[in-house]
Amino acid sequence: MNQSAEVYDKDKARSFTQTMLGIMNGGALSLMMSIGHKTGLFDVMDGEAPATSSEIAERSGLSERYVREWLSAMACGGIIDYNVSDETFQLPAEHAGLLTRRSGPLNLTVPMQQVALLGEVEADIVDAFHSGGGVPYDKFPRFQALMSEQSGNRFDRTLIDHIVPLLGIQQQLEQGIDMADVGCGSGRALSILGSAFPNSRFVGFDVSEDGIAAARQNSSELTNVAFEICDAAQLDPVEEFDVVTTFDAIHDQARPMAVLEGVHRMLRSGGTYLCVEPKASSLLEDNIQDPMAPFMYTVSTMHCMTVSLAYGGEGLGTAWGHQTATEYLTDAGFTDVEITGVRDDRSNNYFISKKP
């Protein structure tokens, strides 16, 4: 008898069945919750009583018919709640916290929305298995737009009330300091402490056109925040900033120690690095546990890591670790390193350094 049939557990073999069913009907769901995201209906049903699909339609202003087939998925999934004795649908209270924007970056359906992003590069990605190399930037032409709303969300709820007291630079910024921001995207971090703290200097950095132009746009009524187009990697100041940050920008370089070489250049004696990326370990049976390790692993694959890969860089990927981040920080001069958190952003760890 062949000695795989002795071993063959039938058990296991029905486990193994329904999770790819789950697999399965999970991927529905978070390109179903994207959609419900992105039309508000999450938002529109968020405290109110139970509604027949006309009356959410009719409230959100969409077409009953795909409201209805929403809804009904929605239902299936254990999503929301369906009454079938008068055949109305409730947002319970204890997931509306997870999918509404009132939960802010708590708010699942925010990255749920990479899901469909990543999925339009899924034949480039495949050419990459078999090439090598990497999928280019500009391949994610609403990526911007994506990560604009992730981190708005994070900033609106932690840059203020969290991440300053975090670094203890409430008073210098108060008293009037130089402050940049590298990768900084559409500038919405530098927008909110250029607000705050009208006597500081803040200038964000990113190669990104669009980024750039949104981000000067969004904060043309502010004369003390500038925003300059540079490729991270190339960075000119020296000793021009008392605070440099970067959030989620160093894992996807093509050249990570070069950007943080530069970020300590830019630092006067004595400054702050924040250094912002996601929360992993660099070595994968820590990370086999976590529950967003597979998106994680998923978004590095199809994102962070080719992306990098594209431009001949190192592929560090987005779980390149705590670990291998406090050795490259250290590698490019900074000390006292610190791996702290904050409690509205699950996702990251908080790295702080200090420049000698």
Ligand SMILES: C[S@@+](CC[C@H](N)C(=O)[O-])C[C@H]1O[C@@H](n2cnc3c(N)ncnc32)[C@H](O)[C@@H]1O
Given for the second form:
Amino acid sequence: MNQSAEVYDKDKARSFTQTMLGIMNGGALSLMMSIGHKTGLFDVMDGEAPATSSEIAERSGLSERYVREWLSAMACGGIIDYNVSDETFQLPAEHAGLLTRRSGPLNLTVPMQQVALLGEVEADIVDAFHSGGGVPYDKFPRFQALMSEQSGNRFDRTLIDHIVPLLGIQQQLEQGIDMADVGCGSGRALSILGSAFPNSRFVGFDVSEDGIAAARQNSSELTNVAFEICDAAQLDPVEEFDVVTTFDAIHDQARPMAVLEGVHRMLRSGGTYLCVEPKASSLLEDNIQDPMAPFMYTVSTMHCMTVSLAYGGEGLGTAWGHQTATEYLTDAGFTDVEITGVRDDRSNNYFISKKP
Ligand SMILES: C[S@@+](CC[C@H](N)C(=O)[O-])C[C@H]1O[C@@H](n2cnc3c(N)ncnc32)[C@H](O)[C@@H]1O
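Next up, the form predicted in complex with the named molecule. The previous block was the form predicted alone.
In what comes next, the whole complex appears, and the chain from above leads the way.
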């Protein structure tokens, strides 16, 4: 008997078979749950009595045959309850809080849509494994819309109630300050702030034409909010802003240090920089028990890291972690970097630092 046969652990093999089946079913169900979100099926079942597939199809205005197959997948996956006696389906109240639009940032079917989006670039990512380089932003056509939905849910819940108090800038915003958001995407954060604080001026910067077009459209009523298309590694403003934010917009940059130096330059002395980045350690061994870590490293490989590499960038990756982030912020000139968090946003670290 060779050595590998001697140490072969049958229980471990059996247990891994279950793990593999769980992964396969989870992957399949994440696509179906993304469809459930997009079609509004979870929302029409929210708080409703048990109903047949025909009743649910009628309520949602969807094809019964598809709805029935989707309900079957959801029932087998333990997402929705099935009552065999009258062939009815019900969304349990205990599940609805993670699956419906009313749940805002707790609705996991929103980030789950990323699985389908990433699937669209699988072939390009496989090519990049062979040839190096990366997959550029224009290969992710629905990225800005998805990002806007995902972070918008969070901004609606956290920006005014938690983030503004965290920064201690409520009074300044009421009186009138200059605030910028770099890598602003579709501009939801600044639209919310712009309508809440009419005496302040807000400017968003992003390289994405789609993102800026959506941002301008979404804020067309607001005269104190503006958006500019620009490469954040070449920010022009010098000492023009009192507060600068970046939400999830440093780790996927091609040249993150140039962006941070630009942020530092654009702040007035004594100004505040809020850098929001995925909650992670720079060490794999610290992340390995994090229940969200497999998802984080997958999104990194298939989006955040690859878009940076596509432009000859550093490819920091989603899990660049608080240790590396703190080093970057310090090297860019920020002092007393404080790492904190906010309620309703468990997946991000909030780095608050000052320009001396
Ligand atoms: C993960 S998204 C976050 C968007 C937005 N802050 C939010 O939370 O919804 C990262 C954003 O950084 C932008 N971005 C990437 N590279 C950039 C660059 N070189 N200059 C300006 N923006 C850039 C992308 O277009 C994208 O909108």
